[in-house]
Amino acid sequence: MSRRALVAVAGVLGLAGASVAHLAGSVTAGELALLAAGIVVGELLVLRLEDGSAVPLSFAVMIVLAASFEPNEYVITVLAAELTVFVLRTGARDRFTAEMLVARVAVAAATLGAYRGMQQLLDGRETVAATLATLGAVALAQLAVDLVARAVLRLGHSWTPRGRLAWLAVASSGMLMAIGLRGVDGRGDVGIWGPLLFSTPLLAAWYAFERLDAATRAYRQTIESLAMAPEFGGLVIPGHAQRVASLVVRLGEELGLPRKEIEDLEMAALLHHLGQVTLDDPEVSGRPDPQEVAGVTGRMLREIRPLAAAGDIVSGEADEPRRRLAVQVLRVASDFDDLTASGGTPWLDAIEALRSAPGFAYERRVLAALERVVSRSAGS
């Protein structure tokens, strides 16, 4: 079933339980049926990140119900709601994992044990500073239990710079709903339609996120096409760009660089040999120096601003420390690569290779963070 059709079957399910409810007499019961459809909604609609994971707009929807509702009411309705999302998401493409579960049962438990606390902390008090001060610390402990729960189970990063968007944009939409649904001490509430009413800057992101997403995703289709050129022309071995690009991102991983950096050094792997198809036939002329092919190549991504960067790192002309660092790192790996695939050398041998390199030509810290990330991927 589409994403398309999980959500208007969500949708549909949520207002049948509210008007069942409504009709046997209980608000409450009617209200939390529909905000229970809004969570299952907001798993399937999320705001999509640079590395692929993604902040879901059910978070909001939690904000709303732990400063509406009951505990009790509160961990029902949660519970009730994510397992609908394992259960309907189970197969699918994008499938909902046990891993992805259980950090949004870590983040739902957070919600409710900020509010409490904030609660007790501020004798519970209703001021509109009070009302703020609580919302905006539950958002900051959802943020933070977010980051843990995802670094401990490997679901990716949800603090990079569309992280942060993403992440002011549903704890603002989760705070005006949650104001919106209870209002401020006794005053300025607007029932259900609160929450609704507020849903709606919050879908204007997810579909800003959406077009963003579909954008990044066709740049970086073109630059992998880009990638297969010299090996569609024969100048390099099958899978050399993306075996590279895969390999450099495990270094910068390994060594500490910065996001950005790492970004940078996979474009730059991915480009590195796009400039040896400007250069003469190799048939005809011999095998071209690196030099002049590093060169050429990062003239031309220097031509593109979002890709100058790795011209830099592909061209060797870096001044700061961290990007000559990165210099090395794809120097080492595009050599590692050209030895063991091509050359048919074992990962042993060629890093003992590289360390033999006169006039030290690679880093050694950059050798040993590569012998630790091969070794790695070679015992699993």
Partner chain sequence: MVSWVGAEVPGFLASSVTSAIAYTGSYALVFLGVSHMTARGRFSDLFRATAPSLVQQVPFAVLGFFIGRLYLELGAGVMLLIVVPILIAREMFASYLRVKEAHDETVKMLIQALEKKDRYTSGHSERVAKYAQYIGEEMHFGPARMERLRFAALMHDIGKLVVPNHLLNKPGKLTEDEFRRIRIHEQVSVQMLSNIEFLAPIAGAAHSDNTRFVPDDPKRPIEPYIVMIADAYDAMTSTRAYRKALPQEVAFQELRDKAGVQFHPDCVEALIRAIERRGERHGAGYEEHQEFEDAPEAGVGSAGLGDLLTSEA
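Numbering follows the first chain given and starts at 1. Everything numeric here is computed off the predicted structure, so don't read it as measured data. Compared with the form predicted in complex with its partner chain:
The chain divides into two rigid parts for the movement between these two forms; V236 belongs to the part that does not contain G188.
Can you give me the structure for the form predicted in complex with its partner chain, which would complement the form predicted on its own we have just seen?
Next comes a single chain, given without company.
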């Protein structure tokens, strides 16, 4: 079943369960049915981040449940909902893995523990400030445990720029939804309508995250696809652009370059041979001079605002020291790939060849980083 269909089914089942419970006279059971559906929906609708990981909206529903229900009700509802998601989504494209289930259970336990702990600490005081402090502490506990669980279970790190905003949106919405359901000292509570209505800004944020993710992927795939043109034309060895791109990212990280510079460097690596397709054919005028290819490609990219920085890196025209380093990184990575992939030179010999290039052509710092990066991936 598609994600959209699952969301619809979860919503309908939640409403049906709530209606049955209501008719049978149990308001609590009805609310729990709706919130369980909320967790399932919250696992299907996630805020996608740069690195492919995601922050689920279900964390907001956990805050609501912890703040308004008894611990046993909380445990049963959360576990039932998360297990349902696990069973439904194990085979699907967006897999909900066993590791993710473990991470969610840890976050759920932290949510309940933090809420109960704060209640004891504040001696059950019911003021607006005390409630906000309690719910804020719960959200922080969720974040801390989630980060640790992701690190331990290798689920990708969510502490990216987008990840911080995602967490903030989920946390603040969860707090507001909880206040809507339970109120503060008998004031402000609107029952189950609270979480339903106050989730709308979070759903708007989810929509914006989805659009951004789709647009980012489309842009990236377009660049990657264009990057393959010189390969299809038989002008470079297959996979060259992709390999160099992944190598420059690792080198950039190793050398401590800023994130934006690494992104530009990656674009530069993907497209650094593209201009070659506009030059005269090798079969007519011989193999083109690498300097000429870099010049043509660089000029072409510099005309395009979003790729202007990548154009500077490709053409090798750089004034700032940081940009000069990026230029070096691209040259080293590209020449290393030429030696190892098409020349078949073993990587240690290739680094040695670059080191002994005439006239100190390559910066030592970059070569040292290359040796560390390549030996690490050769070892693993």
